[in-house]
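Consider the single chain below, provided in structure tokens and representing the form predicted alone.
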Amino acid sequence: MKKKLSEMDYAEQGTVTGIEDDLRKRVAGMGIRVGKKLRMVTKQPIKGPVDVVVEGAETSLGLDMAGKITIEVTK
């Protein structure tokens, strides 16, 4: 099932399947690229940041950025 990263639940895992063009370079430095596996760690309330683990490294990104990344969720 595909979801936006911003819609993922705690502890859900998946593979990045799409990143909007304007965001690709910004998140590549965080290790977030198409084909990479990640896991949702936390999502702060009231439009706060989301924390994910990508290849063993934890990183945070804003909710608006997370809404531009599509994930194939594997649970």
Second form
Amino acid sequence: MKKKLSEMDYAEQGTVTGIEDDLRKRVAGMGIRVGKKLRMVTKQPIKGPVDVVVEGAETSLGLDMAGKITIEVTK
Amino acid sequence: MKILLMGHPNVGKSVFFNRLTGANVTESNYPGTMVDYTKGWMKIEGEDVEIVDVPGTFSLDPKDRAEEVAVAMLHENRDAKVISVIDASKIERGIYLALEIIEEGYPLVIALNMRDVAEDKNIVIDADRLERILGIPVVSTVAIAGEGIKELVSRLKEAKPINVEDIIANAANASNTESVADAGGAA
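What would the structure be for the form predicted together with its partner chain, given that what you showed me was the form predicted alone?
First the chain shown before, then all remaining chains and molecules of the complex.
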């Protein structure tokens, strides 16, 4: 099932399948690239940032950025 | 000679800086921004060397003011050597930045810092093997305890520009066997 990263629920895991072009380079340095597995850790309330774990390392993204990343949710 | 300490935010660059320069510190404000950087001096084999503590950046594609300063400092010091400080427990993204700097032709040494933190997460990195793939010195360090600092300094002279094609070829040869980083504890 495909979802935007911003729509993932707590503890869901998946693989990055798409990142919008304008964002691709900006998140690459944070370890988020197509093919990477990640897990949602926390979503902050009131349109706050999302926290994800990629390759064992935690990172956070603004909700608008997370909305430009597509995830194939595996569990 | 000038050495730039570069890496992500919170990987220990400033701890390295203090270890390397001792008390001989000058604080500066980079012109046109609100971002501070710090420089100091140390002696390596009798030569005065300037050390610059560059603001943390995730990539050479800046997202904010601090990152712009970091990238500008790198580009304004074409003749500098770079110590790439990497959080050993987050090696993947650290290497990404290091490769970007290598790609631009800078001589580089890698400090795999926070080795102790990585070990607590069951991450053990084969630094020798990484060194063979990258073709540059890779030293495991625990900067706050002073571990590995001397080795890092003594190996600065081995830093040299590397062709990325060589790294790709070395990595292809190495990928037939076990992986470099064994992240057993990562969920």
